[in-house]
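What follows is a single chain, given as structure tokens, in the form predicted on its own.
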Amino acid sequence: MSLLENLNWRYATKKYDPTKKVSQEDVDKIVEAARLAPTSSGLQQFRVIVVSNQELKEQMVPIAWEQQIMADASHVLVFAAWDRYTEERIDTIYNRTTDERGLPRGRFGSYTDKLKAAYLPQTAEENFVHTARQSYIGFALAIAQAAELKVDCTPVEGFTSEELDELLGLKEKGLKSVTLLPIGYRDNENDWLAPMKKVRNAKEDFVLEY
């Protein structure tokens, strides 16, 4: 199928069957599409929390304002993003690039000097409003990903990420979550979505040209 119609097959999941797990090869295959996402300036500026563990789903419920599908769902993966930016994170990244391409250390130096500049001064949270829109990229992907591989997903951002970050220990790691993306295979007898039309604004609607 292709990347329309897989769109055209995937909904935002109501239920989920519990009892049906995603294989450890497909949940491979989505976090990697993320992964492979690109980010402003190649810094990666979020990470995905896999979360498998029932005990751990059924204490994200109550946080995701008691959405169900956060225990029934076969994984939930969580973006968290980078709380600000630092000298020492920008450098890590670009020495990854040079090593890796057996560029000399320092090969970027003018332009990490200028990625420095623009953030460093910046506040906490104006750091992470622009880290948190980079997660948004790879999330887009995961999505896309697993409507390939036909696993049901959800994106959700109902939910105290506070709350969240204590659970899973985000603060510790420099993070903080953005969205949730529980995965699994939809309850087609029980989800109220399931039969439904997709909705979409017309295209004369929503696309400007000029």
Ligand SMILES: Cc1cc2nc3c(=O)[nH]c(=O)nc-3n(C[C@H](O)[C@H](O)[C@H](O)COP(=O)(O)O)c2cc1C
Given for the second form:
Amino acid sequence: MSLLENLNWRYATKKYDPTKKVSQEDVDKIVEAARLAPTSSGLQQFRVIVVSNQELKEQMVPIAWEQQIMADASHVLVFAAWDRYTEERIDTIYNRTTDERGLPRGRFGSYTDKLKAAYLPQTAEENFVHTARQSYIGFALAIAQAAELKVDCTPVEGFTSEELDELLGLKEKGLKSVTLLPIGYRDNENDWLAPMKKVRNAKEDFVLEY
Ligand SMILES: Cc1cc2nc3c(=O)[nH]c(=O)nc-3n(C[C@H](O)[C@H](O)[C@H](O)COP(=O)(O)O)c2cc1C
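Alt. form predicted together with this ligand, vs. the form predicted on its own above:
Everything in the complex follows now, all chains and molecules, and the chain you saw is the first one.
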């Protein structure tokens, strides 16, 4: 199936079959699509936490505003972004880039100086607005990869991030949760949304041609 056919196939699954588990191979591919996401200045400002532990998934139900999909999905992927930029974070990725490309460290020094001058004077909240945006790129690619594998998923913003960060100990890692992606297999019989038409703006309303 083509990418567009897969995007038409997928929908925000409301009811999962709790007996069906996504294979490790497919979980790895979905995470890999997120890892390969482009990010602003290549800083890779987000991480993916893979939750398969049933007890943890159940604890996520009240945090996710009673959405039972947390417990019934096979896995929940948590997209979490840096809580702020630091000099070390910027240097670490650029040192890795120069090392892996066989370039001298500091090759991108004038560029990283510009990044530090732009981001480090900002508040943590301003930084997080930018880092969180990057995580949505990986989030979207993971959704598309899941569709290609015929794995169902639900993009979720309906949760209290502070509570989830506490549950998963993300603050200590300098991360804040942004979105969740339960993945699994639809319960076709009991999901009210499964047979519904996909509704989108008409192309002529969506595209503005100049
Ligand atoms: C960022 C984001 C957050 C969303 N949060 C939720 C959510 O918390 N719960 C839910 O059931 N659906 C959630 N959705 C699903 C949307 O409602 C759904 O994608 C949209 O209505 C389009 O339908 P479709 O995905 O089935 O094509 C979210 C979607 C996105 C992109």
